[in-house]
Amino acid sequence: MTISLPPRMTYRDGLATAMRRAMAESDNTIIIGQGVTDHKGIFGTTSDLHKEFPGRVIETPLSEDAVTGLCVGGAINGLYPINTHIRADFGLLAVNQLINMAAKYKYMFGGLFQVPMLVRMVIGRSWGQGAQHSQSLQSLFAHIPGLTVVMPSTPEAILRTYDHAVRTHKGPVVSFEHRLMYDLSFDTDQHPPVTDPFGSRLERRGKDVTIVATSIMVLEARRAAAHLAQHGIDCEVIDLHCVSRPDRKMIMDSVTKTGKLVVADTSWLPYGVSAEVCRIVAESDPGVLKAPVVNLGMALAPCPTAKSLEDVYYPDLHLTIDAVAKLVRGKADHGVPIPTHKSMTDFYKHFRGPF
């Protein structure tokens, strides 16, 4: 299906458009979860849909396990459920349904049952929500065969990926949306059509270093690349996008060309997305590397609540610029000026609460 996009679109509008399109195109699609009929409408992405599609946008109590089980049963019987979680942390209460049921039904019953459904989970920092409301759990779900896990970084990626998931894909898709991105506006014509909506994206061509990134770190990588280009360092940026199906060829073609690799993820490094990208290189041809891989992710600790600590907990533009420059120049005194520090929440969105 050809998707027509306006020249500029916010991340929120991309999601709202995708949700409305999914509901309008099939009477079997439902949206279900906490806050979907609230006046804030999951950051404005489901606002007023319960008025347009009465009976098919369903508010729920705090009952994630039961609701996800309802979605699995509905999917098996012809519905297309879109299950929302205002925080990815709440998805942990639905792990049994997602991992033991949704991911395995097709395999266990020899393909007789399909479980087409979309689970939206919100990740990322905001105004000091601390250890239990800020986790990026993509690696946990991407580890499971049968689950497709995506981390769209643009409205274009949202629309193409969600449309493909709803219309074509016959299995469960878990999508992680970063809360700092909802208000951001994007130039949609900068992204050429992709052949695989679940595929990785080559965001920027370069010759000196490869940056493989996820979610909001794709934006930080692009900002870092623009700054580094002014100081003689040419970065190639890959948006991993589907963390459960990374494009091995794209990654290896890029690293073979540049010889240097930085992986920037929104979560912890051990056993995570960064480790998986490193595994791809190690298994394919580790000899292409001219220097050790540099990985950027959250500090190995629960997220602190205090903003002053939160600001140094997450990887950001400044850490990315410094890490890339050190890797390419091979020394700590790399000569690239680091921009005046501004935290991600101040640059992308200033939160006043509660979400």
The other form holds:
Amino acid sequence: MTISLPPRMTYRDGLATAMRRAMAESDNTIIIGQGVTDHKGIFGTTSDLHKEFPGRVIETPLSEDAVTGLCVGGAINGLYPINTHIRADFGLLAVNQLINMAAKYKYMFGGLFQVPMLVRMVIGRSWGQGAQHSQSLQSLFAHIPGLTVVMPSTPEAILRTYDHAVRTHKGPVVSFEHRLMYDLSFDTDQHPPVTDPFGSRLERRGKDVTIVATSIMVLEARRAAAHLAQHGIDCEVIDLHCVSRPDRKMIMDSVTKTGKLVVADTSWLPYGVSAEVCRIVAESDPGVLKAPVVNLGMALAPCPTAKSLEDVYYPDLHLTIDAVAKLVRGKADHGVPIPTHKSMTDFYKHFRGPF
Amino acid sequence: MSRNDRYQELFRQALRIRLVEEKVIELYPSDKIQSPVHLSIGQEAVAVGVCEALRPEDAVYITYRGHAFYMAKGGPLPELMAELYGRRNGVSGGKAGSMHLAAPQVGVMGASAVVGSTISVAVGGAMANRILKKPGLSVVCFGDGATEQGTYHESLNLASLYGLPALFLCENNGLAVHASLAERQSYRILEHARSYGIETVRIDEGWDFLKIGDVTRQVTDAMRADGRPRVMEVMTCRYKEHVGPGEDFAAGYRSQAEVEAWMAKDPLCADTALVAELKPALDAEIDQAVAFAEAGELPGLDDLLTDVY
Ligand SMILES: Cc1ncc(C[n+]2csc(CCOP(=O)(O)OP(=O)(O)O)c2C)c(N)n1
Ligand SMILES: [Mg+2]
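So the form predicted on its own is up there; where is the form predicted in complex with the partner chain?
The next block holds the full complex; its first chain is the one shown before.
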């Protein structure tokens, strides 16, 4: 499927375009959730669609559980529901329906039903989102057979992935969008066409080290790679994208070439994406590793609110550069200068509160 | 159909369900059915009466206690038996068992063993029909215990707010496992439902399939006309233990005398002449279903990973 993209696009425009396309594509699509018809329109991604597609963009009560069940019931009866949660944390109220119902309805009944639906969960970060507006819950859902979990890191990934989800894939997809990326502009022409829209993406070729990253950490990995390239370190960057079905071959081909692996995820390390990527290497051929794996993720605590704490809670560019340089050079005094310290949210400083 | 013909047909359907479940009880010690069974014995008239008023395009969303609704809505019996046996020729190839019955071709849209979890799914079915301009009501069957779940409240609100033709059917057997209503509920089910602006109806005679059929017809006719939800509560009586093939009166959590008083009014217990007349043909059908199940292949490794995504 070819998708024509303008040369530059924000993440938000990618989402808004994907939503409009999904609605225009078929009269069976609905967008449903809290705030989908209001003036903010899920950070501008559903704005005015209720006027264009009356009756199919549906405001809901604060009932995440039953609204998700309603989507499951809609899906098995011919609708394509797109359900939004302005914070992934609120999606936890929908876990019974997502895990016990959506993920099971096909298998448990021996293939009698299909559950085509998309759940959009937004990961919050910065401006004091705190412990309950900031969680990256991808591994919780990726653990469950039956759910496809994606983390688009570019407008290109959004458009191709959502198009594939809506038109072709017949099962439940949970997508984690990152709030910090909504305002960022991306060059859209630098992406090679993908054969599998849900597949992992080789974002940058390099020979010294493999960085496997998710979501906004893909952007940090690319910034780190650009800096490290000026100092003689050549990084290969893989955007894992579909965390529930990582491209094992892409990961192993890369690590076999570089011998060194950094996993940079937006979430906690234990039992998460980092652990899963390490499982892939450990099961496939741990002998290709020339050094221990380095994992970057959130500190193992709930997210603090104070900015000074938040700035040290998340892995950032400086930590990434330092960790990669140490791994490649094999020593702490690796000689790569660390750029002047600026917190990630200051860098992506378009983001100011309240939401 | 004359009153007598109708009585006899509904009686036959209810008896068929009871005899199938009695066959399950008979087979259970052989371990041929390796799945928890939540028997509907005592509650068959609810399924039979309600489904009499439903049309093929109407959907039912059911529970782990689902044999009765599955059969009353027209789910095929041999495939049910094979499903209980965990065979490949079962309705879901052995992946469902007793607790997850479905037959979408006749509008049985799935049974969940997580109490209350099909309620909102049924509301979604009603919404899909409205958006896709398809006919058919959504009927969701659940127990009295399910009304204690938050999702029940959320679903009533959604159905009323969006004006969706979902029939919330509470089979009130007064028990959730071993706990009585008094131990669990601080509200009255229909009073609570009416606070959502939903019309309600209650039937006390849960053994009376004719009355249940009549009332359901009135309710569903009204729903087809106004497109609004309804809540219907049918008082009923579970004769067996919560799960499993036996009786558990000795456990002392309920009165055997009350159950016996109920049985005295249950036509399947009282009308022994009609039972005797209908039983041979039904037994023959059930024996064929058992033979179908026993002849089925066991699912294997080839089936393990199909239909996951
Ligand atoms: C969410 C959930 N909680 C607890 C259980 C355990 N459980 C299974 S059946 C049941 C009782 C349900 O009572 P009711 O809804 O009245 O249905 P009945 O069994 O009487 O038909 C319980 C508590 C469950 N299956 N799901
Ligand atoms: Mg009960």
